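Shown here is one chain on its own, the form predicted on its own, set out as structure tokens.
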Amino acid sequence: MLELITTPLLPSDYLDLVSPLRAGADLRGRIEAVHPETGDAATVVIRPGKGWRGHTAGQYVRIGVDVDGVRLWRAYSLTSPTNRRDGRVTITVKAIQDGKVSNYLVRRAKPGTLVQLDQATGDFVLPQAKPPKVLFLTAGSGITPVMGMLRDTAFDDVVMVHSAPRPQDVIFRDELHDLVAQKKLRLTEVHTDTDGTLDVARLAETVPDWAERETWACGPAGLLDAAEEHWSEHGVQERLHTERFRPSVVVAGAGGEVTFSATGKTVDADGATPLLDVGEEAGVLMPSGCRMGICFGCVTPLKAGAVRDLRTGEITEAEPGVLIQTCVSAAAGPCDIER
């Protein structure tokens, strides 16, 4: 009877207005503060709902944000310690050029804003047994999952080599230097505007015992590709753990005309741009998550044509029931995506 009285809204809809973070509701969070870190990065403090199950240092969370009336999902590393007393969690976001969600969170988000949340996930974490010697190799916003580890764990012997354009671009720089002053961290900063790109092949000049250290590396694809090659050449690849923002593009196809049948939009796409980006640029509402081919939050039916997996070069052709990951798939000729 109560549902009849409240039609077309359900009782749960009214509860969402009154208590959106309650147990049993869709998992949400409330932004409580936004703290600038650099000129283009900020830490967002979020109070998660009662369904939040916590996280392990180094993991990321998918966040759904309403930007100009459209809900967009992105994945960000959690930078808060796992035992924060007030129960809040933090993500630290770097605004990227034309990034709708990152620019919104860094420059426009206000305390009180509700966001959608998934549970934390990801394998870029420390083992249960703390390694005796650790190396963190990071660049840019790749420092964010590592900062979660540094805040969560007291290491016996930890070295960080971090790369950023200028000193003022180093996220968490004051906190890192505090750890150095307390002798809890040995830090080498590489400022690419003056020092040039970090040369992984010369890492031994800075960290002579790098091959003996369990290493976690996070940053742009070029850095991670070089690290994987270097560790493999020295036969210690099992000691390297990496986290990528975007998958490596192995093969690019010829591209083609992409039709988004549900919205009636048709655009031309090259063979190197993920269909997720193509759709968003065309104004199509595209589900997304990690944007790395890991979480499957972007899975979409392929109605016609063919796509190419940017990681492997494998071609997938349309047939009944075929689903593709739009974040790691590009047009391989004309294709029709059910969006």
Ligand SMILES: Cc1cc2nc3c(=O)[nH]c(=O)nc-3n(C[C@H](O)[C@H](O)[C@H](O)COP(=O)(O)OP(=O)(O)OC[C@H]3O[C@@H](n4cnc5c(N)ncnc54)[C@H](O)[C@@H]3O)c2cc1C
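Let's compare: the form predicted on its own is above, so bring in the form predicted in complex with this ligand.
For this one, just the chain is written down, with no partner chains and no other molecules.
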């Protein structure tokens, strides 16, 4: 109980000042280095505490950092191989405009900083038996989980089609080109500033046997939506595995006044901003996980009023026992969230 009301500096944080990575502590890690990758992306080397159970290539880790006094959690794919000898793991972060955590990690985080960690999770992974022919379809920071796989596994036949605005924006470019030189990878780079956006419907021009390949795709919603459509049209959707970094928001409507009754705060919210962001912005302690509607780590009772699911437009009205996912729900008129 004490922990609940003394955040953000919890009693265990004081204990951790003595031995921060001790076993039995909530899982933490220490940032040991931050290596720039491109103008806006960097790899963060983290030494996890003793409770870390390792990961499978392609999985992500949730990391909690204190940015300007507020603890914020975000998910990042692990880019280090699973057998790294020194026990360190890496994540590779692309700073996005106005992004609180991504800019903090890329531009401000210093070696020695303690971060909170969850165990690795996620099912964007390779099957037990290595597929004979693989395609990686990635764009921007969507290359990260795939790099984890490439560093972990020697594939027999792997093709990557990767999009980024310009050559210098391609994260891990030198390493990818080394793999190409060693004939371990066939790579097509699409530089969208000059080539335009990749047209997934014309993928066969670059990868004629794409439909035979077990495919892992990660990138912006437009790319993944187009890929899902294309693979379905050709009846090979079971060969396509996708990872999204944010939910596809299709609908927004009028917002309303949001009351966080347990905290005693009321704020105005538009109809497009997830209630999770609204609450955090107002200084309300909001539980969260993936922040994109898949983990249910954010579910909260809706005490009064109505909210809209940003993915479907569906309205949920308050009644006893109704729970909402705050990361994909926005106010649909006045509402009261039990936080």
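Only a predicted model underlies this, so the values are computations on that prediction, with no experimental measurement involved. Residue numbers count along the first chain shown, from 1. Rigid core here is just the name for the largest C-alpha set that superposes within 1.5 Å across the two forms.
Once both forms are overlaid on the rigid core, the distance between the two CA positions of residue 277 between these two forms is 2 angstroms or more. A movement of the C-alpha atom of residue 31 falling short of 2 angstroms is seen between these two forms when the two forms are aligned on their rigid core. The two forms, fitted on the rigid core, differ between these two forms by less than 2 Å at the CA of residue 47.
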